[in-house]
Amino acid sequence: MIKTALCTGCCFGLNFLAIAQNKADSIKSRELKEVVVTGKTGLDSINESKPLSSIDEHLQKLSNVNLIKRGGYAWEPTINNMATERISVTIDGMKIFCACTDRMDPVTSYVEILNLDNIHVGSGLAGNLHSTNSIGGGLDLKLQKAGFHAQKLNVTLNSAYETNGNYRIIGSGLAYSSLKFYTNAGIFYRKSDDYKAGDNSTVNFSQFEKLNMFTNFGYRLSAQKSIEGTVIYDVASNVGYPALTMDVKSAKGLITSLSYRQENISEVFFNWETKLYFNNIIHVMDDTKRPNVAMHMDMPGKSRTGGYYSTLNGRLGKHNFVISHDSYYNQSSAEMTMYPKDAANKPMFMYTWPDIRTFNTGLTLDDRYIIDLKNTLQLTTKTSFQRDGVESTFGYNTLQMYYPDMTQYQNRGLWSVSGKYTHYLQDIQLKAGVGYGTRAPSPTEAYGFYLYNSFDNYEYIGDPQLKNESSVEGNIAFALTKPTYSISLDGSYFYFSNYIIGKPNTSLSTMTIGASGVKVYQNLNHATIFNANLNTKYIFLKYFHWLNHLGYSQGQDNKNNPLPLIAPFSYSTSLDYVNKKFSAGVDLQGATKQVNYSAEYGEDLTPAYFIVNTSVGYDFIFGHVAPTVKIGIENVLDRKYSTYADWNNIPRKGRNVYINLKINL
């Protein structure tokens, strides 16, 4: 169930642990450890209405979190209105890369849900410990592990049917736990066709198919030293984006790492990681299923990302600290091949990404001083050296065509700080928080090569000198939290210079055959984001759970005009009855229309919407097995609509019926 304890920014729940203070202390402190919104899987299935939907709906239903659609599938995040070149998205702190120039693949696509333990949203500057490069926030998938226990094996077995796309689902898990040992791996299959929008129509190009496999295994060498691994491989082929001009006939992502773990080191130490990891993502792009196509090309990417990061957190006096270190390195690289239809012409050949490399190494301090019962104060600072260039020969030619005096390497360095002062009076809590960080152009600002965006239908070119980016944060939070009843009320602003955005350059000519015009990537003098939402919750006849979310944000370039792909004012409400075993909800989603569009990067105003969506749902107790059943409906009346987040106005899914069972052996 996805769990939102109402409170700051990312809805922070507080969790109170008494820690032992010097003798001469007269007043008892107590550590207050903070959880970011979390969504947790398996544990809670009689609460979540639809216990096998995709990451992408888990994370849609979270504070501050968006995601931008091109298709039915691998839906990219965003983090107060910022997308990935703003944010970090790490899998268990791994840096993992997409491969694709258009984005096809976010990190988020390569867990499946039987492999996620909780989802950690962090916001803004002090968003995530394993967060490089980002200012806008963090997002860490962290995976579930078995853990060491007393003997135990439990086998899951799950199946899943939505009528919308004939979207079909089965998978399997495996947990074995001891005192000595433990895994849990499993099988998940997805298979969807087309689907529909609200009007009946069927949204051409939108079908997928996706494998995942996946393990983590631990081993306890002693009674305080571990150490932890994972495997994960994930494949989809066949998938169709109705919101772009290619499809993917496939994407491959195998993820591996091994960690070392130790506790209770000393009277100031008392837990110690070292995580080495490796992945390789494959992402081949084409166009040979659509009609009438030009010319057609083949379009392949790759990313490759080794690293580690080693952490330790320790407790001295009323310092909760935290200190890590993490390097990275990552070759990035794509392709484009060209197809004449006169067979009688060479095809053409260019890079994309011309075998980008980077290299980022970083030290991260993080402490949190208990003031007294009452206040805390939490400060946070990362420093950064990264090494970025391009490796091919013929690529870095190529751009020196456009950038003479480009070298082919360079040295950047980069930092964030960070303070949050939090007071607590009674059922209240007040936060206030302030930050500055940089971050580097992304492989795209900086050395992306003609690529089209069919978003606004200009194709982009990366300016390798471009300057850091750098954004001052301010963001303030109110929660009030009672037995039946809590209120949180949250607002963040970012003040950005050197903004990295794409202007068209009309100087030069296009590639792609009726694209309006060339964009180059630059920096702006300032641009700025502003974020703001309020949750509540009331429960009543014990049994009854009334939830209220409404968002608002706006940015604006240093001509006041809006940025790109922020949201407009959003709302949802749900009513959920759990009653042991019965659960049963309905809820309305919606958001007005967006009027402050910016028209220079592609959008265009997007009609108000709302849609209702109910369910029900019944943990059955058979001798040793437990199955689980939810039945739903959503979008009940069938509306055709698009939000703001999907590319090209695609509509979204109309009526879809759906039934999960889970089986617990």
The other form holds:
Amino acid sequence: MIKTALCTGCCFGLNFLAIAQNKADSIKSRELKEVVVTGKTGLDSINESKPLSSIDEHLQKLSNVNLIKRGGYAWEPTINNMATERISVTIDGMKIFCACTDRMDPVTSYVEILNLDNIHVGSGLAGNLHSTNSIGGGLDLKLQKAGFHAQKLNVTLNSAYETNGNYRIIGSGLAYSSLKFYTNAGIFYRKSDDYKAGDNSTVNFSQFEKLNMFTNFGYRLSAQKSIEGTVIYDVASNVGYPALTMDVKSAKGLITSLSYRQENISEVFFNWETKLYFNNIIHVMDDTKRPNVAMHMDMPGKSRTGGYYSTLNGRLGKHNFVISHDSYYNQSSAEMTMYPKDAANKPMFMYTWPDIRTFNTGLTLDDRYIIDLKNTLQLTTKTSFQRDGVESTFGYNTLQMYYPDMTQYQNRGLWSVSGKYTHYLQDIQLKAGVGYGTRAPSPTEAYGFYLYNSFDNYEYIGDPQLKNESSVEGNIAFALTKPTYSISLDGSYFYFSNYIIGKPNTSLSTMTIGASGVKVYQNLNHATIFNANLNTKYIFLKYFHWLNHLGYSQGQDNKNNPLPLIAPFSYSTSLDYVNKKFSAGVDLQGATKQVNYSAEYGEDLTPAYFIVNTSVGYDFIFGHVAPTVKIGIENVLDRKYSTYADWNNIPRKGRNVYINLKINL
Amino acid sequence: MKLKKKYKSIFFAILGLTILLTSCNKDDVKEVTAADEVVGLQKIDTLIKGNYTFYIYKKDTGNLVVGYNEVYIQLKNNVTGKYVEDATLSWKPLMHMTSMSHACPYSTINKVADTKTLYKGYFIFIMASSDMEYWEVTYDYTSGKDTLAEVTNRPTVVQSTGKIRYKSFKGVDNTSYFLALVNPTSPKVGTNDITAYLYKKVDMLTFSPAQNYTVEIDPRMPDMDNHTSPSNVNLTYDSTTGLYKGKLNLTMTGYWKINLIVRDASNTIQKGDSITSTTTASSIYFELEF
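Right, the form predicted alone is done, so what does the form predicted together with its partner chain look like?
To see the whole picture, the full complex is given below, headed by that same chain.
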């Protein structure tokens, strides 16, 4: 149910996050804990206008989610206008952290759309039970699993081509299920040359290449007990970042997990899953292809995370509860070697992430109390202990120059609590929630060293002595659902204390040639972020779906100045015709000009824009083979535009014609 | 019961092991010989006079250089075959130029702490030797009023080919100053102790420590747009050691230029320039590369 709602949202270029969540929160969907479709090999493609688009493109269509773009690949997701350091991104509940100090590799870039069954987007503090250190919300990328069903083998071939950038996609997936054993396997490859902006100008260094291999398996030990495992290996290479001064030679991710699952343990406990996982990311930047490089640098980074979680689901009377314990240990290390123009001088070496170690262990308690058929109350709390520090003596010595009384490791206590009340009144659903949560500073905010940010042209230094950031959240949602139309309105407000952001320190000297100065992360007394979304859907003449979305956000610091990377007023409208095997759609997306931009953080006024996309799709049937063909044109008017979230205003893709082909063998 | 027994045996095993290790340590304490005390040093000269032999050492290989040189001495009584442990040693360097002679800043000779036979001092040579012009060092071993041995040698002193660690200059007071970097010899990223000697010339044969001056440091990386580090501490005079001591912060490895300003006791700049966007280096500086 969650899945369907989300996919539908994706399909029509609109987000039904609010509705999807409402449903997720409802009593029914709780009972449908395990939604597994036999022999499934990826996101439901029937309702997708462009099923083989990247995870980023799928995420882009969700209304609380935005993506910061530094090129054609590996966009950084934000939820409620909060980026990596304030949100949690997990893969099937597994913690995984990027290895690039410059955010070239958000963890969503290490999986492939065909690895996934669905993407769970949770808004705010109660967003994701597996999240840690998150305030804005959580993305959980749910991996596809063939599941234990009657014996069936399903093989799909996928291929796509896009004219803009000569973008080629090819992949194949296999799903085998039986009552005792299931497995999924897939291989997927994408390659794109530089794309062209709206005025037919080539955006240099926007190429990329990605290979993804994926397998998982499940084995049923007994009627109630099973084990599951996953291995994903993902390699991106020769990835250009036109908005940055460097590209990426390779970004390799290995993601593994093994879990033990027990169902129907007793009257009270109906599901218990314990998962062990390990992932390893190695990221290597590359400036050798750029002209006029002032100084050649090597900047490799790595991130390794090992952890486990154990989650018990149960029901006691009117209480549906989840108890989850999780721990993880992360090593994030990045270094920089600079080669001076004067080759007689030795290379200059430093740690930008001085072998940062983070250990976190926490206990989550979640209870949904169904007061009666019309009222539900959900309470969630997580308490965790975190120990973080720098393992490298070299790095410790470095930071001590700036913080002479810092300790090499430090302990932090983190806590969050949230409550949500839902009231059902015939077709109307009302929700109100409040919460309080804290997060520890991210590795960059605590221990980062001279990280150059090309957006505001400052270099950033972390502060190990930062206080935890905290936020009080209030949210409210209203939804009216009728057979032919629906309206939903939701809003959330975050009041931060000790908001962490970089501020210039004029006493510090720059390192990057031409940088404006050095900023040091510090705690602002307070800051606020407000988000509101309106979604409507109207079905008419049986086959036509008309969807609209309006979004508004505001973010302010303690002096009421705008926070950076806050979305301006945005809108989209789409009209789709869906008649069994045939679908067609046209949509328009746009934003008003970004009035509340943050010049302090390198933003400038982003002009208003709108673009038009169209698509048609058809499912053919030839004997046993059932190909699905989707054709579409994006940015039909070939507008040259960039949004507030485009790093250094790099223009987005101009007109693009695509064809997606999926064959079920 | 069984478990208890197991724990008991583990306890005794640990106890036994501890005793064993402790006693081993005691056995390991050997008498330190004179040879042990010069391990890691390079012998640069052996001078025999009468019943005594002077062994002259320095830390690194190669010649003595213009600037700061730490020199170690062992003195052997050739009659007893033993090394002298309570010697009063002195030395005197003199440069014989074609037309004149002069000395250079140098220290007294003192016993190296925690050794029995090793003595140490330093020279700050202010010029290189050549075929025509040479340094002559006179070593004295005295006991009371009597000089028991006096020898000379003519060490080769060369201009250092490495990074600049020594600078001589004329101050605005028209005095000649000699500034030599002592530490760090192996710099690290982070906070380094920086020490230097500052001498001034009184006359051709007399060089005295300049006292209560300040040596301001401004470490820069010319390759990195003259990047500098924070929280450096200027060098101030330590009257017990005669050293100037400060703290030097280095943010990364590579080539660093330590720009200097020398101020006298009344805070007047004798030499050196502040770094600005146009003045990228001081007229006096040290160099470090690691």
